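Let's start with one chain on its own, the form predicted on its own, as structure tokens.
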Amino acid sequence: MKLTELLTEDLIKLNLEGKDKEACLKELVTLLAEAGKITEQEEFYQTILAREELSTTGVGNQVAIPHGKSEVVKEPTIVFAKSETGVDYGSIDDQDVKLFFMIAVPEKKSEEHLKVLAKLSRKLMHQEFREDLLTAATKQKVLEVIKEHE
């Protein structure tokens, strides 16, 4: 499954407002809501939070992959987001989150989460992929730099 399949122009933020971990996974939530790919927002938001528990998200390069698989999941999904002055999410690295990718992915479809996220994280691995991320100036730009990559 690639990656542009399950991002599309209105699951992508430019200019994250939330100023701290929470108010930008609520954000991101927000999206996939308004997107109608899931059935109930506070209850996703409650799943990514009982992850975040678990082990941060932030996995270094200032990036983020909070992900969650719950019934209120409607179709495995990813939204991007940026913050152009980054966000303290307690990564490994201890380094500000500019990039966001979160994961949503229906209960009974755990093995496309994994294979989802082991493919995005192998991309961001990848710096010039970062950095034409941090520099797509819109919406269709961000879908293009994925696309080229993938």
Contents of the next structure:
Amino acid sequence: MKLTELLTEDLIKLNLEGKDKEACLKELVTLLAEAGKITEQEEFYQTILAREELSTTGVGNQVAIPHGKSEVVKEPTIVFAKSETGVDYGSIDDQDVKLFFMIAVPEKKSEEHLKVLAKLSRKLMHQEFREDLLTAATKQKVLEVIKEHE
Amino acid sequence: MKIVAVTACPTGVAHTYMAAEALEKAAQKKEIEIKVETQGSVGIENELTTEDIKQADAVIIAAGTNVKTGRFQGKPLLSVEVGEAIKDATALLEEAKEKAEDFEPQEDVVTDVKTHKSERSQQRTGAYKHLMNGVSRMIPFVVAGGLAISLAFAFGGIDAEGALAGALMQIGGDAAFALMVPILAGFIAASIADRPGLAPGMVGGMLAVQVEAGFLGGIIAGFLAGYVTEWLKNIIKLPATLEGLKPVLILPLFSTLIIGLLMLFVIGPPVMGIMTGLENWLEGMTGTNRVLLGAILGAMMAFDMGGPVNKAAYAFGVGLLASEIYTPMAVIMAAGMTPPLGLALATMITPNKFDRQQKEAGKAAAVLGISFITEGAIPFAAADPLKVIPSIMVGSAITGALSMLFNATLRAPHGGIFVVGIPGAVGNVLLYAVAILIGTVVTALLVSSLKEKIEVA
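What would you give as the form predicted in complex with its partner chain, now that the form predicted on its own is on the page?
In what comes next, the whole complex appears, and the chain from above leads the way.
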């Protein structure tokens, strides 16, 4: 399975409006709901917040990977979003976050999907991948970058 | 430098893998060999093998959840939050490297000995494995029986007179000792043919006792019962509807009848002859022959420290307890105690010939020695076999010879120094102690003079 099968154009947002962490997370969850990937918007938002409580998903290098596992998720999905200005996310390296990957996983997990997410997580540790994503100006370009690095 | 790592996080979808990737990347840059096990929601991937862990110089655990660390015992271990690895894997590797360099290996002798023991039991194959399965199941019966009989003598004098002594004698002699050979035979057979072997094996063992074929007869009965049952299992083919009868009716009936008849009419009589001959020979042995037997049994005990030769001598001694011959057992325990004891003493009299770890190992060996765990000598023998093994064999042979010369007896098959406290268990206890002491000193002197000084680095 390819990463791009979990991430489609309607799940990409190139300029988040939110100015703080909570607002951005809400936007991401809204995107999921609009694409019909979750049945309960508020509930999934709470799941995401609960995970942040545990420890920040701001993994450094301007990347955040808020994620949640919940019954309200229909199928494993990735949302990608960028913030032009950067958002204070309480990241482990205190950098503002510009790249968001929100990961939604249903309670009933499929191994194949989880492996794709694992692959994405590994890719995020590579600087070129992050830089290419930061410079990608269109949704099409974002998907191309991800394909290139697949 | 080789490092192994485990990464894990609460949800197990992202951090686990990011941390793994970060560590692998950083290691590549620093030219450190690394293997990272990920414990994510897909389960464990790239699992560390025992071999990986053994070769590793350091262990890193980067986890937001609980990771079991038991398997990393004895390794420098660095445990951090999973985020640390993502944030700065290079620094983490650096820290692990430092930790590995400063690490003082806690050469835990007791654990080491345990590993050797379990490795050996895993390596046991074929007839030896089956025999040891029987012997190990038999030992508790011999311990309980032997010590009960000892106590009977302690309370009731040489004829075990009086109600209490009589009861103890009945428990030890008539019950526990009577079960000894059947259990030996039964579990040899069960080791070969699984559960269906137990019944014919035990019955065969019981018959061996009744026809006075002793433990030799029991061993033969066990093997015979095992292989016959296995053979019956394979040749008897029943329609599926009757298959259920095979283990409950057919196999026990036929295997037991075959073994029983063989024991009574074929095996029993000649083995009884051999056994009686052996008993008479042992009891009638005088002077040089006795001492020679003691020396040979003693040297066997030290030769492979718990391996097949040692166990053969041991089984011989235990088996003879069933025939009420107690001197070989005394030899075997004494000679099994001197190797670790002698090595412990050697580390004390010539400390400059042992490194710091070995001196620590010496203390543990002393404890193992007094408990009759010959394997306590293995760490020394493994490090320097050509000097250590001959030394301990000579020491044990002398102890064995002396024990026979002094006519020391032992009614229990184990226990080391602790059975001495049980009245009646050891006959001629003072001279027995002298025999052990002399062997220990000889071993220590030999090892000390053969080994060379260690240059202090």
